[in-house]
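Single chain ahead, written as structure tokens, the form predicted on its own.
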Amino acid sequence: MSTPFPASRRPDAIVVGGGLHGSSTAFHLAARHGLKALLLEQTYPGRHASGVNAGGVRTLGRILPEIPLSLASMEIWHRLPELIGDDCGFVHSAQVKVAESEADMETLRARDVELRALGYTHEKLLDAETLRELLPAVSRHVVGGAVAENDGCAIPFRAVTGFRRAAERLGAEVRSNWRVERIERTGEMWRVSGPAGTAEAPLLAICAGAWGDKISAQVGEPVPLNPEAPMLLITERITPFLAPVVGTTSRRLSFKQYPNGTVLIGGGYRGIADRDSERTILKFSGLATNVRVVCELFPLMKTVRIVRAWSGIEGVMPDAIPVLGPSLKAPDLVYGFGYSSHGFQMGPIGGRIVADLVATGKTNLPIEAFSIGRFA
């Protein structure tokens, strides 16, 4: 039988979803607004998208509406120790996108023109010689690329844990194994319920990743979210040969080497996601393609052993940008989900935006493109 959350411990706000965006929201609610959050996670914080992504902290190659948010988030990544007391494994190493043909270089040049016309200078073009100074082991067929020098990478699960612990130190309460099945507005309160009980608060944030659409639909705001299963591989430890994070212009790849020598390989190939059971199935054909691309770009990888492969469940929107902003149909309700496999870097700023909207109804960053109203 469901039991209510004790009224004497009633929070100021409920945050549904304990990944990086939810944990960041709970932290910023306390740090910026002095509000106590109850963070509800259906398994454990970081189980899915936040804990099993490639850990890229990139402004490079962002969809245009995301750029202001991504640049603001990068400023936070560079000062995490003073903000939350943990660097989250963040390494400032730059991100590089390689061009494997002249057609790829034309694509990068066109983007460079577009960005500079908008006043953005965080990406720079690289000729072949300069690229090889950054990536000495790259294949000889690569003709150039682009770089975002302020970018890097971090450890996903550690980032979730860092924000969660910082939120808890400021008074947030975190409940794992607390599945939210229903939300309803009762008077001036939001009531959230599930098998573990009920909870009430005047303010509500939905940061539930691949499950966000199930909740938004309950207030009459359905969205066409698709649950997908991004896949990752990691190798044995090898001699360091790579500092930047590497992607490609026309093929799928996210490739980096950690300080301990292991190499992480990702890039958007999907397994099979079963959202109801929270299980995923790896598709080895996609993993094999990912490995082949890596070996073509970095021939030294051909003899390296793969140690493990895994996946989690992510919510992907048809336009590949998140639902971020207030509900248009219900009061005191804010959304932050559907980051479409590239939300890790924006976790710090996404949480700040949601917290600001929950607490004040305002944000100083442009979020119009992310409104849930675009699916009305």
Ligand SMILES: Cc1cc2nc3c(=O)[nH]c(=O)nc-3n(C[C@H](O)[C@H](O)[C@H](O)COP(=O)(O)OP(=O)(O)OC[C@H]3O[C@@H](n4cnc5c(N)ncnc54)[C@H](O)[C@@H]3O)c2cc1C
The other form holds:
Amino acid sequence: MSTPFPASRRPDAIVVGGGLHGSSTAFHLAARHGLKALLLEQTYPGRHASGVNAGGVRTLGRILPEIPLSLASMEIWHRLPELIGDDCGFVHSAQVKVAESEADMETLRARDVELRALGYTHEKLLDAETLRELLPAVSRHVVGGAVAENDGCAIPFRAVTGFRRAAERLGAEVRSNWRVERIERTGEMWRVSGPAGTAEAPLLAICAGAWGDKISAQVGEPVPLNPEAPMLLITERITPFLAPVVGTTSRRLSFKQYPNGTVLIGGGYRGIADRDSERTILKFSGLATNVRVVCELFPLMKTVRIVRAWSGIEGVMPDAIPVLGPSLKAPDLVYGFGYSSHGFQMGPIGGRIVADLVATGKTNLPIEAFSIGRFA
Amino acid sequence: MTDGMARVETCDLAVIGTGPAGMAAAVAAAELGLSVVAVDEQSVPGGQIYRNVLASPVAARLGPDYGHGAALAAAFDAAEGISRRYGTTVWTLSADGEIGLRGERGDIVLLRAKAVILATGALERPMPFPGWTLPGVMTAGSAQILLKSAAVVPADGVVLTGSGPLLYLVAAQLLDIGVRPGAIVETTPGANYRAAARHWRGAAHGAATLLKGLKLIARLRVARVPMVSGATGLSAEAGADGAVARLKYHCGGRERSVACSLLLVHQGVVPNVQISRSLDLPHDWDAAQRCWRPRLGEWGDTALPGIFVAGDGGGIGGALAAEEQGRLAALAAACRLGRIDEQERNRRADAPRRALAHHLAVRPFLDALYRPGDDAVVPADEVVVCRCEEVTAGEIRRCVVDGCVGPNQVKSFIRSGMGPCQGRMCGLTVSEIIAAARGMPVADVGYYRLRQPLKPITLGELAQLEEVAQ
Ligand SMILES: Cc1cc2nc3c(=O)[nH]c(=O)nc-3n(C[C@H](O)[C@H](O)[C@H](O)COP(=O)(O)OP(=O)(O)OC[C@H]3O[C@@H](n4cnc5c(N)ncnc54)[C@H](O)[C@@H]3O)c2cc1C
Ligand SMILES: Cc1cc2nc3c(=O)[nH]c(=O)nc-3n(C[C@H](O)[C@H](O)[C@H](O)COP(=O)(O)OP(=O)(O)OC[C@H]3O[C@@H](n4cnc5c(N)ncnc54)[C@H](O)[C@@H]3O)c2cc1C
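Give me the form predicted in complex with this ligand now, not the form predicted on its own.
Below: every chain and molecule of the assembly, starting with the one above.
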């Protein structure tokens, strides 16, 4: 690893956005390439999706083009302490997807065949009996499932902070309350400006989550990003009854119990996102559908009290995969945003890819599917 | 719980809370022909001050104020056009007036109201000092609730500590039922008396209120209740059984202590801003009362059209002021719904406005007198601040050193305010600690972002809503 730069050194790269991807980018720029990042965040690092998500670190059920990246990210999650000096609250636990019908089971089998043909072995099918050993409290109607044994979960805000601090230790500068409104290329430099002032650097990375399209549009690359507000709720503490993180096959659910006994419930049910005011509004009717699925799968949950519900703003692309790669219109500009509700797990690798692209124009992972060119 | 579906109901005006503000608002609105639903999580009307006023076994002994409340409650109880729902909790409320209610048996009702008056009153200000979480330590307000509803007489060895009128009131109410407090250890900072003296003009207007206070203190003296004033550095210590056994404090340059088996603590009340915060309404820091209050117009109107705040929830003004604020908000709601025109609204507002000004005149004096000192709201490192998640003041300060600039980052970091009470008990303290540590005004540090449900509900209860999804 490189040593910190003198404070007087001008930044080599500006990173817009202090979520997990921006923080990871700033870290990898310094750690892998000796480049100094100036990270600009409109509120404070971790304020949005990266700091408030469900903390699921999952390779299970990934869309095919994401699998190589997700597996590479998983390796990083397992060795965070040596990389950034903080485990980000990551704990290893299996992720399980339950099949609630024969049709569900058929879907899982088909996926299994597909994955094996591509040489992937991180997901395994479960019969009803093995599944019930893993999830003793699950309802009788469940017929089987699939598991990724190497997955886990982490503490979102801690993860952002862990990467941000590691980046700062290596000399990156982080500014809060610094909203980038305009980006301009002047000569060999990128100049960004907003209410807090202007800043310049030769290289520019856009890790602006649900706001990324506002910036890409400025260089003639508009994308159909939809800001959405997935909702979560958490319960009071109850006696531990569940080790793995649980999802469903044909309905939407994400369900896990923390070591402190609280149970986190999500599934991508949407509130209302207002990205201009950076606020969200909950829709309890959606959460009601969410908890109905929970009560059907785990009847013991019916009488458990909900303590809090919240949501975060996430940039969702129409094909549910991020915009990740170089700009096709402007030089020295790289995008990594629009992670479409499953980008927390991808944070470690996403930032590494953006850093590699910014510094060298290359990455050793397959990212063609994520090119901004697909919307041109 | 029930397995059924949520019922949907509609009304012109929903009044949340049936203390003096809510009862007066509901009566005034019903008189103007609005259909009103009035909701309170308590099983009876009256709010904090007139709790159980219609049926309290000890009502007669709780004094003439209680009598005034009984008249208001009787009018409320008899008014036509009000649907009264007790034992009913508001767990969600949206900006457009959709209200989720949970009845006593876990039945969920979705109430759609054209206007809403939030009359949810005050909460006791947290009073964190070493030992405040020991068994046998409780707030004076909760002792009073026991007193008002069931006449449970606390055991011998009752000591009261803190500041504010309620401290004396509860002591006197204890005397009324034959319990002589072992001591009142008062913490009002000496400098407050001088600061308050500057507001003597207002105080003169509120002579009746002050006289009541002086009479209380005189009664306590006659009853030979030991009273200490200007105490600092409180700490409560446990006995062999783990429950509180003594209160230690500094006074007159010496360390003193008094034995107790029940320690009642209190340092004033602050607006209950749980609902207004959860609606993201703008709030201002009230430096005089050291608390947040929602930003309100002269009718109790908020930034959201059709949503009003009346009573102590909008800033502490006392029960009589709360009543008038309730009437004003009801007039504004009726005007908004087209029942009366603006002229009529203004005409009818005349009397309540004058009464309100009269009742509020004494506030600057009281605020200055009972403003808690720094050491009463910014506790030492070892003191637990968030009781639900057991987070100490020291841990919060360490977060600040690590770069957390406000309560929301501290929350994400160490879970303070994430437990079942959702920051009701620690919110003010956390903001004060961060402000002191960063050397900046509390106003700039801000408050927790609050989310609904406002009160915990079960999964089974929430599931009832599904069928009525729009
Ligand atoms: C409720 C919820 C639950 C989720 N659960 C999971 C899960 O269990 N597992 C999983 O893998 N993923 C999950 N996700 C998705 C995951 O959180 C996101 O995909 C991921 O955090 C995206 O990270 P990011 O850094 O790209 O975006 P963000 O965290 O949103 O960061 C972008 C940052 O850029 C800043 N910014 C934007 N524009 C500007 C500008 N112009 N100037 C300066 N700053 C700017 C924003 O303020 C923001 O802080 C969930 C998301 C939500 C909302
Ligand atoms: C603990 C305590 C004791 C007090 N004792 C005295 C006293 O003895 N004498 C005195 O002069 N003043 C006393 N006060 C001050 C006094 O309460 C107020 O000045 C006065 O009651 C304010 O009236 P209000 O109508 O604004 O609110 P309140 O009388 O407080 O009424 C608010 C009502 O709203 C209800 N409520 C709140 N949230 C919800 C919800 N989510 N769903 C359903 N219902 C809800 C509550 O149950 C409560 O009944 C006390 C205050 C407190 C906090």
